[in-house]
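What follows is a single chain, given as structure tokens, in the form predicted alone.
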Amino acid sequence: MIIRVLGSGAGGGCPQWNCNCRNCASVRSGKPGFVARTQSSLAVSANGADWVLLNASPDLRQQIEAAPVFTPGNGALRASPIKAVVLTNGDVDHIAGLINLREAQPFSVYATPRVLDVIKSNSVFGILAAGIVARIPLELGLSVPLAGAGTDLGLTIEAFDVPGKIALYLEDAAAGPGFGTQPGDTIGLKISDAATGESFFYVPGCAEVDPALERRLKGASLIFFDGTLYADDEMIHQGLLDKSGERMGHVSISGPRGSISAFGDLEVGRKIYVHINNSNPVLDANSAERRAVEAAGWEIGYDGMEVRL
């Protein structure tokens, strides 16, 4: 099984188009220790020829062009090795890239009924004609084989609910503290190779590592996990936004309730942060925060990173 990080940044990427924070300015100036990052997405394949996207970021066209394995081949006039897309939530930075996959190309979209309803309700996604692009609901806790464009992809996927928050543009302040969040708004994924049994977890958005998630992840061989913020108040402290990580539905890396602490006893073999916000000091390869993350056994994911199981 081959896993490729298409985009390692959070919404907006790094540098973000309208941001001149320390990290964004450093990337633009070419300062050593900083690299550009597109918005969050992974790709996985059991055979190296047929691929599944895990989320579809607004930068998807750029990500496809950066990797020849995703471009048309076999002499066909129009073709794509991308056979399916699995969505973990309805955030703009995870669904907007679907629009790049228009032009009557068959593939499958897997998501919870909640997220499929969001796509169905927005007419712009009508460019993915239902007769060509299958939309397949995911039932939480059920392992299902992945297929697309008439191809068995040799992978199975299990979706599970994780603590999170409804997408920003769907928030309803009148609904109370959760802004209308319901089960199925934010999910994690377990992806398995049907032939070898090898598996990994993908959790790009998570508000808390609760006991249920701990039990599920304990002893996993590999996880790509939410690395949005290093500290809960970093965007407030930097003057970028008046929201904490908790308010945005993201657990922080540091602190007594952070992911480093939460994973301390889970015995996960390899841990990689993705969905990293442009405010996060770990994006500086020479920072104390990066050293602390690496000392705790974590890796910082990057665009083009490839892992094989």
Second form
Number of protein chains: 2
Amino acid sequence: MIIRVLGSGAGGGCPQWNCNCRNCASVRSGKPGFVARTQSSLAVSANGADWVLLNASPDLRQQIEAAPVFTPGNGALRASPIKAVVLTNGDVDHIAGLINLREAQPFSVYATPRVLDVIKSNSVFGILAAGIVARIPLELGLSVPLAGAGTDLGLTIEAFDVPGKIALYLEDAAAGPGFGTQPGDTIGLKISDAATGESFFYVPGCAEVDPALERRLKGASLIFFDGTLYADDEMIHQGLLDKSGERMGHVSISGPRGSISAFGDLEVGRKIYVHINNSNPVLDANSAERRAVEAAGWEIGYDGMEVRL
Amino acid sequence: MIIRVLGSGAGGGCPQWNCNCRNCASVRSGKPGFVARTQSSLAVSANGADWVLLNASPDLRQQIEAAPVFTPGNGALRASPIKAVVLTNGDVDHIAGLINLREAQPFSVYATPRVLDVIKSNSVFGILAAGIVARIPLELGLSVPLAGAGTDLGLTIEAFDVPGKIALYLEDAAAGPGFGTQPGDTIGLKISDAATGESFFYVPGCAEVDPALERRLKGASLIFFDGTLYADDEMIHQGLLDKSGERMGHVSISGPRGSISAFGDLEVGRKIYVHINNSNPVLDANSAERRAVEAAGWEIGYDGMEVRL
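Alternate state requested, the form predicted together with another copy of the chain (shown: the form predicted alone):
Below is the whole assembly, all chains and molecules, this chain first.
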């Protein structure tokens, strides 16, 4: 199984179009220790020829062009190795990229009914004709084989609910602390190679590593996990946005309730942070925070990173 | 007035993610005479510091990063030289890029009520908080000053209806030959420098150069015009899509009713094709079609092209 990080950044990427923070400015100026990051997406293949995207970021067209493996190379005039897309929530940085998969090319979109409803209720996604692009509802806790465009991808996925928050643009201020969040708004994925049985987890958005998630992840061989913020209040402290990670539905890397601490006893073989926000000091390869993360056994994902299981 | 072509391609760009046509394959292989094209957008500035985008393509984040002039360089932590966006229709290649302008940055969106209704009815565009990003309805035939984020851009625009078609994903098959198309679904723009009075036209989508459009464009100093297809049936002939230019709402470059012929007597000073589809043979700098277009006094727009008036 081949796993490719298409985009390791959170919403906005790094640099972000309107941001002058230290990380964004350093990437623009080519400062050593900083690399550009497009928005959050992974690609997975069991055979190296047929691929599923885990989330479709607004940068998808650029990400496809940057990866020769996605070149439509089978001789047909119109074709693509991308046979399916799985969505883990309704955030724009995870669904807007679907619009780039226009032009009457068959593939399958897997998501929870909650997220499929968002796709259905936004007419712009009608550019993916329903008769050509299948919408397949994911049932939480059920392992299903991935297929698209008549191709079995040789992969199975299990979707499971994780603590999170409804997409920002769908928040209902009147609905109380959860802003209208319901099960299925934020999911994690277990992706397995049907032939080898090897598997990994993908949890790009997570508000809290609760006991249920700990039990599920215990002893996993590989996880790509929510690395949005290093500290819960870093965006506020940097004067970028008056919101904490908790408010945004993202557990921080550091702190007593952070992911480094939470994963301390989970014996996960390989731990990689993705969905890393441009405010996160770990994006500086020479920062104390990067050293702390790496000392704790975590890796910082990067665009083009490839992992084989 | 500075005019910059951010994207010279039509929907899908060139290369298109799922396309193996001669143009797309030649761009991928780096064949001489072919260049990559992102999707349809122009940027205009009267002072070189504050900019308006004419359409927001799905490639906008990439286009912004490619143009240092858009770097948020005024010292504020969050800022942008982009103060306004004007939309000429509801096509995904013209509106999806708005999603890239997230993150609580003030600017103005100008469009006809028909297109603003599409933005309003698609919740994903709620990522641009209404209290921060102003939606300003354009009245056809009225010249209005462009402003955004409290800045007067020193430009005025006049929107005018042009023969066209409603966006593909909004087509109503039951509505007859126009698929539900109404005035305001496709507009052209006259952009003027308020100080110098210099002006140019932008018409990236046009189904027919009718007498009203001829009268309006007669003697113009500069136009960026719909160069989607060279021949009305080229996509059908190439086996790419079973649709004619007429069906898609795009007048062809060639032929007795094509734009070269229609502009023959209009005495327009400088004529530049944009919104060029990947099927168009003019994208090959060494093609007979490119020679024919240039012999007729037209230029082929390219990403990064800059024109000053």
